[in-house]
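One chain is shown next in structure tokens, namely the form predicted alone.
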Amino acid sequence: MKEPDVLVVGGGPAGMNAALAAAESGASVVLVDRFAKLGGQLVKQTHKFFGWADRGAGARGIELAQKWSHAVLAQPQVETYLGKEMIGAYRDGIWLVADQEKYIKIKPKRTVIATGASEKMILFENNDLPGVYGAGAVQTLMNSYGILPGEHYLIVGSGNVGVIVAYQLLQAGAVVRAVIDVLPRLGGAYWVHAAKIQRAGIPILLQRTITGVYGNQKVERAETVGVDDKFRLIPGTERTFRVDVVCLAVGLTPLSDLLFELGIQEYYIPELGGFVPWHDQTGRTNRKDLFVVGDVSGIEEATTASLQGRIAGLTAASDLGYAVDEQMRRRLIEALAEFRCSTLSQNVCSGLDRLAGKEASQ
């Protein structure tokens, strides 16, 4: 059995920055995440970050992904478990990962959780039809593996990722019909993508939905309608896009499942994505000796997901009684919080203050 201070799960930006400051303040790591390959989220992310620029603005994702693996992997304080699966979390303390035809038992001493987010669909006509795809599928596909799933597309989504797709897409020399969003304004909170995709000519149609794709065996065409302030179809608003391929982006929902079989206090909170886990400002959830980083805690982006990253491995390595930087971890604390204020959506600091009103009932 493996016995290490800190046991993290997932490999993106919350969990590699967690696993490098706890391991830099002298504890010892165990990383397991399910792919080969560290990174998360930022290996199929081709465009540059916004924000802060000491956290990877200016900075292409597949860059920070690159440069916080190397430091992983060069860490000597840290063992990592990569195209491993975690598929147990005990209330004695057990962790249980499966690699290939055995089972590695872990028994950390903090544990912190970075599992991610996995994706939202919608329900449609023939919705399963192959050619229906979630956003992330298409980025892995695309800037991954160099591989177009087809040549037309109609985008469901007109948030961050929706734009940002439409426009990888453009310039992997795909066609892009439209971005249909069944809101009344843009879901994303940055509007450069959205304004470069507009330039070339992709239209951006704002209370529309998609109601069916159609097709021999695969997609061919896309219904859509317009929609009403309160949601209703719109009749006579009908139109069809001749497409091979409808991209789904229409958000993302916490991976909190092994959180739910330890029974960890969750709450309900839309705009962070659905139930996400109680937590305070440093990821410690209503067990001591476990944390929550990154999308998992709320959806938000990999800057803020690697600030949480180091402020969770600090405090475990603190609990334990290793020497860290209070001064380091009061300031990334500041930060987080400043730059939260100063990039994300009103919406999105909403959920987060109504997440922290619920600590009295801890």
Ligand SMILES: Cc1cc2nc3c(=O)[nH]c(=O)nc-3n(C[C@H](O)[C@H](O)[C@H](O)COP(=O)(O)OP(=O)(O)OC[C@H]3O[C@@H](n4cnc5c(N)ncnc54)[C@H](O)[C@@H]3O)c2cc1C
Contents of the next structure:
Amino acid sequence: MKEPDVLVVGGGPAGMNAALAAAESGASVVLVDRFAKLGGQLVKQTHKFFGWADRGAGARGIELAQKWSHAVLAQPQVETYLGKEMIGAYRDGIWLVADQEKYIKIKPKRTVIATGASEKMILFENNDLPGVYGAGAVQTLMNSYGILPGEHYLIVGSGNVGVIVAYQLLQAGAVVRAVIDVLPRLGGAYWVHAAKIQRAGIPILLQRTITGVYGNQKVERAETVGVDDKFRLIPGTERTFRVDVVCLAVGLTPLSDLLFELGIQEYYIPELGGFVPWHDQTGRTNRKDLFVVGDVSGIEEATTASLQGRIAGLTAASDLGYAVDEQMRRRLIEALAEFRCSTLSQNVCSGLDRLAGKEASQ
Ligand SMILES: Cc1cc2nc3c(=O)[nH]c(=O)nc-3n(C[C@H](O)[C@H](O)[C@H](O)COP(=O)(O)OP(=O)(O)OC[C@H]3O[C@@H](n4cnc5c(N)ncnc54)[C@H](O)[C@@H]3O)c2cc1C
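Mind pulling up the form predicted in complex with the ligand next to the form predicted alone we just looked at?
Below is the whole assembly, all chains and molecules, this chain first.
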């Protein structure tokens, strides 16, 4: 059985930074990711990142993934288990990693959960017909595996993910018929990609929703309809799109199954993506030895994920008696608060305030 000081589950920006911060403070770290490559969402982000310049904004996601993954792999204090899935934990503190035919047991002193998020689904007729994808899944196929799952696309959701995937589909030579959104305004806060796709002739149709997809064994057309200010369907505004792929970009929700198994206290905070684990400003949950960082703690972005990772990594190391630069830890906590409360993330900020107002029970 492995007995590291710190176990990190998830090798995205949050997990990599947690592992680096703990290891640089002297702690022994095991980092587990179910993919063969470190980087999480970053490995498919070919666009220049929005966010905060001090934490990588302006660089492409794939460049950030490379920078942090090289640092992790070069760090002698970090042992990485890639292509292996964390499947659960026992209440006595032993974690179980599935490694093909066998299981690896890990008993850490501290654990940082950085498992990210999963895509949300919406209801419409035949939403299980082949050709209906999460936008993130299409992005993975396209940018990580070089596969376009179809030729003609309808994107549902005009948030950052929807418009970025629409733009990348365009770059890959696909035809994007339209981006639709049920809201009366763009869902995303960063308009650069929305402007780019509109300049390329892709309409963004607001106050419109999808009602069904139809075809012989696979999507051949999508039906949409306009909605009023109360989201009621408006008869007579139906519109058909001839597409073979519908990309759903309707939001992300924290991937918190492991936390649920452990009985970590969660609250429903819609601004943060759904059920989120209660945690303090260092990421510590109601279980003293367990931290949450990045999207699993509430949907935000790579800037905040990397900062949260650093703070939790330093705090975990400090708990175990390693000498940690306290000034730096405080500066990181302040930087995180400052970035979150910029005008771009007010929604997140109010969600975090609501979470902070909740009780932690032991
Ligand atoms: C299309 C798109 C565009 C984006 N653009 C931007 C942008 O421009 N700027 C920005 O700041 N942010 C952007 N983001 C958001 C950003 O990518 C995420 O907020 C960030 O990656 C979250 O980091 P994370 O480490 O929490 O999770 P992730 O990056 O999702 O990493 C989680 C990791 O955990 C692993 N994992 C999950 N479960 C297990 C398990 N049971 N066992 C082992 N491993 C597990 C996964 O394999 C994954 O590698 C974008 C996201 C998308 C989808």
